[in-house]
Amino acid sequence: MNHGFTRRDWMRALGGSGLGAGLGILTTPQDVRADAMGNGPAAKIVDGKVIQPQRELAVLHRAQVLVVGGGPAGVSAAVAAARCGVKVALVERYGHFGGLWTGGLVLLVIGHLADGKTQVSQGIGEEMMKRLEKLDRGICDRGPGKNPTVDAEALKYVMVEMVTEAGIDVFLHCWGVDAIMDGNIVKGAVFESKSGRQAILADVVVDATGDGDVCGAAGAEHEQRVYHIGLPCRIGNLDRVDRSKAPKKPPQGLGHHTPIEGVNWVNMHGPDANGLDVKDLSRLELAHRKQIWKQVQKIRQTPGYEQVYLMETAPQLGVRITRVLKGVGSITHTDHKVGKTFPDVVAVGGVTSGDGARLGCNGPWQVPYGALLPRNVENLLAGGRCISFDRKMTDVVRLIPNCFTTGHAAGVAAAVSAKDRCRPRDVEIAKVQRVLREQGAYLG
């Protein structure tokens, strides 16, 4: 007796989510993919030296607003977007959405609220943390005031069901590589996947990478810099804990709970590192395997807490910062103190007890849309933690729900820029924010 999906089970579920009928992952035709995956030259040694000869790429994907990235910047832009009713482009380098909430195991939802209880991430990041609660074990810890804790599996299935609602073009496994230009205008991206390289074109661009890759493909000015980078991990069992043998003292590690019984996260904020060196990522990341799995067993040898287990390590590093733009606007720290608010504002953020304690500042700031517009290229917006902030706002503006807002904000003038057929500069300010109102958003 099979108790799994069949193979026809899973063409009905795909044929119910759309994905089969071409509503979310496309095929390209035969002869394009073939082009894709090897019929032009190759890489040659041209006296000593590695030389790509040119050539033409597929365009695989045509789209109004194309997004770049699929963590909760990148989804909160793509669904805002395609409730604009333009034709949006969603490419993701994993094979699942939500970036470092998911996929980096950053379970723990903090920096949404304002004096410790104002919340001032809504929109389409409060959207989720609704449908989250329909579901069973989707989020623990959820009300006036709190943090609240997600599953990220849940999250994955809800975020799915968003982006896939919206009638989005989804590119999984797609590594954004290039941008596409024409003088300073950004024309579209160039991703890298199973399938070779092939490009998407656009409207507009929307850099939700979190490391900012298309605007530094692009030539927008930006600032690199480094910061820790950690690896959070899972691990189970908790709940058959001994407290009969158990020391009053819990040993060190134990992490958050989640909203899976006996079940924590543990985060590790690890050292400074480069996250855009390939040496620095391979270096860390077994590094912190070592340590996570040492840190278990240390764990599992205190008394009445030898059935705990290591569940699972995140399958992405904790890549905190890199290119950060240097935008038309920016946010400071400065402005946050003296709580100045902007014309242009498009969303506002929040911070946590501990750094609004470290900033001298507690209360709501606002992003100037400004923050979003690189200064020196167009037809490109930057959403989540590579838009333009100093560096005291680090620890603020990186944060999960501040990333909702800002790409919700991208996502709209994107959409209102694609409509309008003008330059993302030169919308009209009113109206994007008119229509984060209307989805949701909160703008003091």
Ligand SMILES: Cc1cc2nc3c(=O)[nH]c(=O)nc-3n(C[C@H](O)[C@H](O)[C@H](O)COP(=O)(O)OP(=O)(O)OC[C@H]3O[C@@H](n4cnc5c(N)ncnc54)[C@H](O)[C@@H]3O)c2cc1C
Contents of the next structure:
Amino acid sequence: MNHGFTRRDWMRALGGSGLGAGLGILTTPQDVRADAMGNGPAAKIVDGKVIQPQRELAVLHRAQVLVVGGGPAGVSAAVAAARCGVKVALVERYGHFGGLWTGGLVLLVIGHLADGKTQVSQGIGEEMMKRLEKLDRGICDRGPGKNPTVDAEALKYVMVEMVTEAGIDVFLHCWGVDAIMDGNIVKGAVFESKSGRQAILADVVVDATGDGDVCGAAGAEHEQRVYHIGLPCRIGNLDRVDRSKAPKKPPQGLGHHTPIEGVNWVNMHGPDANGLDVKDLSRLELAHRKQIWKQVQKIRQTPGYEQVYLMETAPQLGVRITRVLKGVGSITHTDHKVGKTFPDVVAVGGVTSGDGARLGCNGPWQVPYGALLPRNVENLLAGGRCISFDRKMTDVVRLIPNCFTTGHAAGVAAAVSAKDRCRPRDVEIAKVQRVLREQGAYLG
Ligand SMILES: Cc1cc2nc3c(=O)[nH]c(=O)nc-3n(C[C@H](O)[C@H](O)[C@H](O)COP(=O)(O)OP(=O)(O)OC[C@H]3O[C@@H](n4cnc5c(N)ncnc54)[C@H](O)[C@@H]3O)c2cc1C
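Mind pulling up the form predicted in complex with the ligand next to the form predicted on its own we just looked at?
Shown next: the complete complex, the earlier chain at its head.
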């Protein structure tokens, strides 16, 4: 029934009488915006262009070390820095830690060995694996020469444990969108969240976004690369395959086993695309989901495999490489082949046997501190898959163990820089190396 009294009239009446606020009812577009968007005037159309007016941002938090991105590199960096006794903030755009390792369902850990036997990734990442071992179905295939596979949920839990034990200030559902600059000095970062656009100020920032988002925003020299983007998934009921009916040759796309019985994870390479282009990302999400669904239906049509089902597609698209820092130093194939050592080594990487054969060397490769340091920007370090390396080293530098060791190194260097009140490029390297060794890192 229409009483001639619209919803807007009700809102006006309640707002005008002061009742609106008490009832949580918003009256004007400005009020609505203040609540939904945090602060500031809305973007406007000026001369046919969309203009965002200048505005002051609320400071959400202050830290000595700010780590942006909570993947293998970011969590390692944050935990390592906090264990040095500095105040650390860790910001992550999703609601969990682990990055591609958990949210991307990249469950297989490879690249932790050099020469097929020496475990070069130690320290914080290795501690995660040891903690997983203590959990029922947390990890499988651990042991000399093996490539472990983790359970994503167990790993998310372990990361929460380590981050909270270290007393880190955590901001989830919070997307880093800009750097705060004073000339070429990074002073913090700007974030968007349901609370609006806010700032976190810090002495040193570690970019562990994988995509080098902070480096890009700060104007740090970098290269933008295009690489294949896939979408892993998990399939279930493999323990219910009727072997008496199943053909000798199993169907394609069954993937690899995980710590959970009957559950496999299935990797996907996908085509080359730009992981920084929202159109490419959207197109690939749609295409990959269709492909995965059809592939699993095909498996289910194979005699004996009728019970197999699609458990989960990765909530996070499998972007392998995008921005890569141009660092003061770099990891190069030439150095790897000759086994070059660096006086400022802060991590040692490994290779898989396949990559070793392709690269003509399966020995260790050292990470010089300069590979984490931008050339032209201060108070910023990179960790994980956005550090400085040449194209030939892409498939080894980006592997999970190599991301947690470079994240670990960035975290310690950031903490030393904050404590000693010097720029990251001026830290005493011997001190960084000593702290890394004390925290269990392997430096060769
Ligand atoms: C399909 C696929 C298969 C792979 N297979 C393997 C494999 O078998 N074995 C292996 O060892 N490695 C594998 N890798 C590589 C490995 O998973 C990644 O390189 C590694 O996880 C990178 O770690 P990272 O911490 O540098 O970045 P990421 O894992 O990408 O983590 C970055 C984190 O930062 C967050 N973030 C990003 N931008 C922002 C922002 N602006 N603000 C706030 N937070 C942000 C992300 O949500 C994420 O949590 C694979 C990768 C892909 C994509």
